[in-house]
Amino acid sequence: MAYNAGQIKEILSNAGRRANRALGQNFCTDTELLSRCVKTAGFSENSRVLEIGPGLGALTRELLAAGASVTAVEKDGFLADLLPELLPDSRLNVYHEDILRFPISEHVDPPFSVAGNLPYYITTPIVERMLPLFPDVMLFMVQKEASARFFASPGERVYGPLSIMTRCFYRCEVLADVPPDRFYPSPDVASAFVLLRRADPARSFPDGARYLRFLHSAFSKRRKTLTNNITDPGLPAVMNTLGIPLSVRAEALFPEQFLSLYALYAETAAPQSADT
C-alpha cells in the first residue's frame, strides 16, 4: 500500500529530510492506480524487474505483491538505505546508484522488464538508456507532456529518436492520466502512466545502441537534410535503393523507413560509419 501524504511527511520529518525536488522526488500516493497498472503490465512471479527511482517503495510494493523480483536503483542514498527497512524481502535488491551509469548487465539477467516513476528532468535520457536493451515490458510514470514523445509521428515537434525506437519495437499505450494531487509533494504538471510492450519478442533486432546513435546523428540538425547530417558517401546509394529522396529530412521519415534504411546501411557501411 502506498503511503499517504501525512505518512510521507512523517517518515521524512523523522529523518530530518524533505522531498528533494532537484531529484524529481514526487511520491505517488494512489495505491489503486499503481496496483491496476502493475496488473495490466502483466508482472508476475516470473518477472525480473529493474525499477528506476523506487523512492519510498509505492510501486515496489505492487511489483513484489505481483510476485516479481525487483532490482531497484535509487540515486538518493537516504532512500536507498531506507527502502530495505520499509520492504524487507529477499526478492528486492536496492542499489544506491545513478541509473544512467548503473551497470545493468551486471545485475539484471535478460529477459527483464523496467518500471519506474521517472524524474521529469531526465525522462528522455533514461528511456533512451533502456530502449537499446529491448526489455520485454516498460511501465513508466512520466510527465504527461513528455508522454507525447512515445506516440509522435513524422513532422511533429517532438518526433525524434525516442519516438522511432518506441514505434519500431513496442506497442505503446497510456494506461492512465495522473493529476498532481496523486503525489506528495504535488508536482506542477500532470503525469501519465505509459506501458510499452515489446511488439514481437521473436523479431531480430539491430544493435540497439548503434541504431540509436544513427538516429541521433540523423536528427542532429533538424532543419538539414538527412545526407547533410550523415555525410557518409555510402548513404545516398542506400537511400536510392529504398526510393528515399536525397532531399528528405529525418523528421519526414516513418519509423519503419528508418529501420529499413539503417538495416541496409549497416550492411554496406563500415562499422565506424554506421555508428555516425
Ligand code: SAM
Given for the second form:
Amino acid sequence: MAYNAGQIKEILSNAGRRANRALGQNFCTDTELLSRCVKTAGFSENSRVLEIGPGLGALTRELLAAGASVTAVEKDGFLADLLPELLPDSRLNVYHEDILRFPISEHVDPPFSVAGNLPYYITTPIVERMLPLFPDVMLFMVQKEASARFFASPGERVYGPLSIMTRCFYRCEVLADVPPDRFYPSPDVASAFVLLRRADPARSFPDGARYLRFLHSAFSKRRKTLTNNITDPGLPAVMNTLGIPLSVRAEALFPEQFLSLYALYAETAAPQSADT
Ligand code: SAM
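Swap state to the form predicted together with the named molecule from the form predicted alone:
Next comes the full complex, and the chain you just saw is listed first.
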C-alpha cells in the first residue's frame, strides 16, 4: 500500500521534515494506479529494475510485489536511509546518489528495466541518460506536458532528440492520465504514466550515446539547416545518397530518416566525426 497524505505528513514531520519541492517530491498516494501500471509493464521475478527517486517506496513496493529485484537511487539522504527500514527486503538495494551521476553499469547488469515517478525538474536529462542504455522497459510518471515529447512528430515544437530516440527504438504508450490529487503534496501540473518497450532495432544498434550526441548537434540551432549545425564535409554526400535535401532543418526529418542518415554517416563519413 502507498501511504496516504496523512501518513506521509506524519512520517516527515516526525523527523522534523517536509516534502522538498526543490527535489520534485510529490509522493504518489494511489496504490491501485501504481499496481496496475506495474502489472501492465509485465515485471516479474526475472526483472532487474533500476528505480529513480523511490521516495517513501510507493512504487518500490509494487515492483517488489511483482517479484522484481530493485536498485533504487535516491538523492535525498533522509529518504535513502529510511527506505530500507520501511521496506526490509533482500531484493532491494538503495543508494543515496544523484541519478544523473550514479554509475549505473557498476550496479546494474543488463538486461534491466527502469521505473520511476520522476522528479519533474530533470525529466529530460534522466530520460536521455536512460535511452542510450536501451533498457528493456521504461515505466515513468512524468508531467503530462513532458509526455508529449515521447510522441512528437516532425514540425512540432517539442520534437527533438528525445522524441527521435524514443520513436526509433521504443514502442510508447500512455497508461494513465494522473490528476494532481493522487500525490502529496499535490503538484501544480497534471501527470501521465508512460510505458516504453524496447523495439527490435535497438538490439543491434551499436552506440546509442553517440547517436544521441549526433541528434543534439543536429538540433543545436533549431532554425538553422542540418548542414549548418553539423558542418562536417562528409554529411552532404550522405544526404545526397539518401535523397535528403541539403536545405532541410533537423525538425523536418522523420525518426526513420535520422536513423538511416546516422547509420550511413557513421559508416562512410569520418566515423570519429559522427559525434560532432
Ligand atoms: N517514488 C516516490 C513516489 O512515487 O511516491 C517519490 C517520487 S517524487 C516525484 C521524486 C523522487 O525523486 C523524490 O523522492 C526525490 O527526492 C527524488 N529525486 C529528486 N532528484 C533526484 C536525483 N537527481 N536523483 C535521484 N533521486 C532524485
